[in-house]
Structures are given as C-alpha cells and as structure tokens.
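Presented below, as structure tokens, is a lone chain in the form predicted alone.
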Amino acid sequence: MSETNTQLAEALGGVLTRASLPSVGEGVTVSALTRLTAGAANETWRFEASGSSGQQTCILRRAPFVAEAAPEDSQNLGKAGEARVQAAARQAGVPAAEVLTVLTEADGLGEGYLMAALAGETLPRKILRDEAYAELRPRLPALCGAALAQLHQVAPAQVPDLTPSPAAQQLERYETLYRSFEQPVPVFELAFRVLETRCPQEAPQGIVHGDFRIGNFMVGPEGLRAILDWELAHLGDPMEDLGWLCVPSWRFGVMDQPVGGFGQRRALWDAYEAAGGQLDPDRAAFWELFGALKWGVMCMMMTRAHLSGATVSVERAAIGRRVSETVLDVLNYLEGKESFS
C-alpha cells in the first residue's frame, strides 16, 4: 500500500518526538505537508512543526525507495552520510541548512534526514536574469570562491565514511559507462585521450561537494544562503569543484560568463585563495573539461535508461536530447577556445 500524506505526517511527528528539538518542544504535530519539486533524484517535502516549545519550518530530504541505476560513486554516502557532511560544513562556517535529525529504521521512512527550511532562490534563470538579483551577481563568483574553500579547510576526518575518488579513477569509470552504451563519440573518444595525458596524479585530497553549481546554491539579494545537495560529496582534489561549477552547461546560455553565467574565473580563483584555498588553475582546467564530458556521458546514460525502460521518463529523454550540447562544449575545449587567462 502507497503511502499518504496523513501517514507521512504522522510519521514525522513521531521523528520530531524522538529528537526532542528545543525549538519545538513536545506533543509535536506537523502541518502544511507539502512536495518539493526541486531534486531529480531524491524526494522533498516541505511541512510546518508545532508542539509545546513552538514552531518550526521543516525540510524532509529522503532517498527514493527504488533506486535508480547510476555510476559507481553516486549516492555512495546514504542519507546518514549525506547528513554528516553537510552538518560538518556548517560548523565550518560553510553556507548549509542545519541538519535536525537523521532517520533511523525504527521510523518507518527510509533513508533521509530533517533540516531547518531556509527561504532563498535556486531557480537559475531568475538567479542569472531577475532584477532582484542584479547586484548579487557580480559579487557571487568570490561567494563562490569563499564558501568553496572553507568546505575545502574542512579535516576530512570529521566526515570519516567519505570514498575516495581520484581523477584517475574517474576517468577509467566514465569511459568504462561511454563504452557500455556502444554508441561512440568521436569528440569524446579524443577527449578521453586528451584527459588521460592531463590527468593529475597526484593532487591533495580534501572534502569535494561533487555537484557544486548554479542551481544546486541558494542565494537571496545579500548573498550566498546555503550550498544544497551534498549527496555526491567524496574525498577528492578539490580544484574538482571550480572546475564543475564552470562546465558550459551551467552557465544556462551566458557563455560569456564562465563560472555559472555570472561572473569570470579569476574572481572565482582569486577570492578562493584568499579565504585560504589552494588553487591550481591547471587541475581546474583538467576538471572542467573532464566536466563537461562526464556531463555528456551522463547525458547518454539518461537517454539509455528512458529506451531501456528502467526509468521511463520525460525529463531523462529531453536530458538525453542534450548530447549534441555537450559534443560542441568538448570540442571548443580541445580545439582551445576556451580561455583560462
């Protein structure tokens, strides 16, 4: 049997009793239940708190009962994981929501956990076009930056059940998905080449967000408010995550703004490094083609899984369709137009 509103409700309830939240207190009873539609791959629900403390505005963030197929490193955390990070990083002093509970098996929910709802903006193109945010936008690469490198200062072994994924590592795991759907590319069979001879063998292993852009960032007009979305967070090289966040297909049509449509590199590199990153404009280099590729790569994966039948899915064909995208932003990196000055 499906479950309703109703008893998602009162399954909350009984979380919040067992957490014991001092904003909200006890007799706790929840309201307003409502679903997000941010988020492809986990759900969100939006819901009001009441007992006899006071109130309070809930998020719940909670994987899907059936998973679907992915590459290796997704979802390696699980929701407890994906919590510990996020809750790390806030104590850092990173832009984060507060993590209230972490479910466990005794509520009946799945994997998940609560955080304090904040109010903010994640839709890109009122980020990258509204009036309110006019002024935000010249000062939101350095935001950028900053909050980056504080997540980068966080010791990883404060969040000790991080993977490690390494360049190397994956490379050999996208070309190895490329291949399975026996449907080459010839820009991405050089680009493949090329990032084999790039790619950093040694580079310094810090706490990597994995899906750091615009988007998955909410802001308001005076700022960045709170990163979202920690769930692909492993041990890594950090220029992973200025890299990610520069790849053409978050810039949302302002390709003359490479980092997320807003703004340029160098007030990324610049206000990364001096909130205490260490940056390497070369690995950055290597991540953000790397980037663009993986993203085309998981293009084709949305596309197989919709003609597959495993995950039937409007959204993942219209995804698929962008292939040919990803083809053009490879090939203007190879061919040097991209320019990192």
Contents of the next structure:
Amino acid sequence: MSETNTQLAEALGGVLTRASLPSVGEGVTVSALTRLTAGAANETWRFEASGSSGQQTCILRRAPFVAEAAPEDSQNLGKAGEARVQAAARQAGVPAAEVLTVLTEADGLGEGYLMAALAGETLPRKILRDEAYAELRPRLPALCGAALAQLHQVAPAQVPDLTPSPAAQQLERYETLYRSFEQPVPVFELAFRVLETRCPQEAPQGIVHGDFRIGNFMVGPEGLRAILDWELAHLGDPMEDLGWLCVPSWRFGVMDQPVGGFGQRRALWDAYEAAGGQLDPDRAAFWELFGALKWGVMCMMMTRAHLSGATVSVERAAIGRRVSETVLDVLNYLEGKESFS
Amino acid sequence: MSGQRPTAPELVAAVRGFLEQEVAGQLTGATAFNLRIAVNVLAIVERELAAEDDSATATARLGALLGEDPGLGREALEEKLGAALQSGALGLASPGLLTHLRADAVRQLGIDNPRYGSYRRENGGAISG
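Given the form predicted alone above, I would also like to look at the protein as it appears in the form predicted together with its partner chain.
Up next: the whole complex, starting with the chain shown before.
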C-alpha cells in the first residue's frame, strides 16, 4: 500500500475540513508536507493547513501499515487511545501538544491523529550541551518532576481502556521475551532473580507515560514545552516513569547526572512531591534497575528482527552490540554502585 | 595464513577509512545516518579482532566459580553458569561471581563501545562530556 505525497496532502485537507476546527475552518488545503521520521516505526509528518478561518502548522502521527512485533503489542493503545491520553494529560495541565482530530476509518489514511505543531528542541545532545539551554538544565529535573506529578494525578477513569501493567507482569513479560532469544546473558539472569525479590507487591495505580526520558520531551530555553510519544501509556505504578527517566542509557554520557544527564534524583523527587505526587524511592529504584534491564532486552529484540530477516538494517544489526552497555549498567546497580542518596 | 598483509584488521580499517573520508560527505539524511552506524560497526569488528584472546583465563575463572573442571570448555561452563543463576543456585552473595561478571562485562564493552559513559567511569576516565 503506498500513496503519493500529493494524495496524502489532499486527504489531510479533507480530514481537517471534516473536523472543521475553529483555527482553520473549512475548505482546507495542505502544503509543505514533510516527513520528519524515517524507518519502520511511527510516521510523523509536518504540514501547513490553510482554510476559511486561518492557517495552522500541524503534525500527523500515524501508525505504520505493517506494525513491528513488539512486546508492547499486548498493551498497544492504538493511535486513538494515544490521542486520548495525550489530550487528557494536556487538559490536566501537563505540557503536551494539542490534539486536533483523530483519523477515522472513512479518512482512509490508517490509524493516526493530527496535533498542533510546536517548536522546540528534542535532541538529547543539544539539550545537554548547547549554551542556549545552560540556564534551563538546572531547572529541568524539577520541571520533569512537576509534570509527572500532574500526569499521575489524572484520574485513570478519564482515559478508558488503558491496560494495567503492574511490575510483576512486566518482569514476567520481559523474562519470557529474553528466554525466547536463547542467548544467555549471565548478568540478566541474575538481575531477573534479584528483581523478583524486590518486586513491589502493592503500588498505587495511575496513568503512566511509559517512555518518559530525554528525547521524548521538547524544551525551549524557558522550560518544558511538551511531553511526546504517548503510545506506551498504561495503568501502572507511577514510580515507573521516575525510574525510566534515570536509566543510564538515557544519560548520553553524563553519567554523574542520573536524571537524563541533567540533574540529581533529589531535585526530581522533591519537585514531584511538592506538586502532589506520592513518592516511593524504593519503588523508583526497582523501576530504574528494571528499566536498564528492559532496554537491554529490547536491544536484543531489535537485533533479532534483523537476524531473522524481518527488519534487515545495519542499525538493527548494530544495536545488538549495545546490550553490553546495559550489562555493565545492570551490574553497577546489582553491586550498589549506583548511588541513590 | 599468519603473516599475511594486510591483516584482517588492516583490511577492515581500510574500508572504514574509505567510508569515513570518501563516502560520508556525499550522503545526506537516513543514508548518512546509516553510514555512521556502518562505520561504528567496522570499528567494533576491528576492536574484536585486535582484542586479546581471554578464553583461557575466563574458562579457568568460570571453572573455579562453578567448582567444575575447566576442561569442559567455556561454552559448557557458560551454560552451567546461566542455569545456576536462573535457578538461584548462584546469587549476589556467591564468592567470585560479581568479579567474574564484571571482568566479562568490561571486556565486552571495551570491544563494543569504549566511549560509553559507564565504561569510561569504570576506567577512571571523565564521566561527562
């Protein structure tokens, strides 16, 4: 199934005319259509929409026609669900782009949704190193903490159909996935057993973003502009989001700044509590170690997709050698070399 | 064919140099991105070819850790290690376990990505930048 850019632009004009938004109105034409992401994952397009009431820069986020098999499939929200959780978060005051309309079957464009385009920086290395963000960086852990606290206080009933994904279930899912590769990694074997003993039995349940890390939010020099990529949102232990943000793989070389390479856990935690979040450092530590292990297993999975011939690419081949990064990281946690003070 | 020049590492280095110096500049977008990955992959192969064979020491270490005959060979011992860890027969408190795992982890990361932050920290290098 393929479509030309002209066909896509025409169809998008139809979608916006159908949606009849106050900002653009009807008789919408689409120009400057540009694909922002390449590859087998979600498609992201940017375009200008112009109609009877005005002009707006929009983003189309669309599922690929052939979905890649992923362990998250079992909790796949679908693009409509993703749009719902993003809109509910925005309504609760979480920085997120405005959802304009969700594609319907009649639109003939597959699964996806349109949102208002935002300007800002998402590239980790720029956020961590550019002079433009020097004054933002010390404030960023607190901004992340406050945004997560707001998200975690949204009533789960606001977004029906979110799948519950408690710690014990995730641990089991990733161990099963890991075993399916039949490639023993001794450090991972040890980590699965240790995590089993540390697995939280009881945890409050909230809306969890599921992939909140540097690279998945947009900043400007003044602050956090938007949290992106809501497709892994689920119901679960809110500490999962705090732990994942601190996984060493997302520090981009700045290892002594556990929060995404830009701050200390204390600053994140204090702001989280100040904004009404219920902090539990032990559970956050569980999720951080689990996150390091999970990324290792995901690297194994992605390289399997290349080796099996399902998604042949040099990138997918190379990512298998990133497993050893997570092996040392996981070992550092197991040996108590990651300081949580 | 020992003594043959160029050696395998020299051949791989030649291809990597060609890609970096002559091809990279002509590419844009996704192809340029993938070329950078290809260059990194060749660097991994070079480091793996150049790495000292540690199988004798690793096998001896594994044998001692498991109380098994190193003569079983590394692969069989690795399998026993995995099973012992999975069953919980070996765990965090087992003497020599973490030392063995760390030695293995550091060696492999030195081949796969010596620029990774945790590797540089391990080796007393700068931890930021």
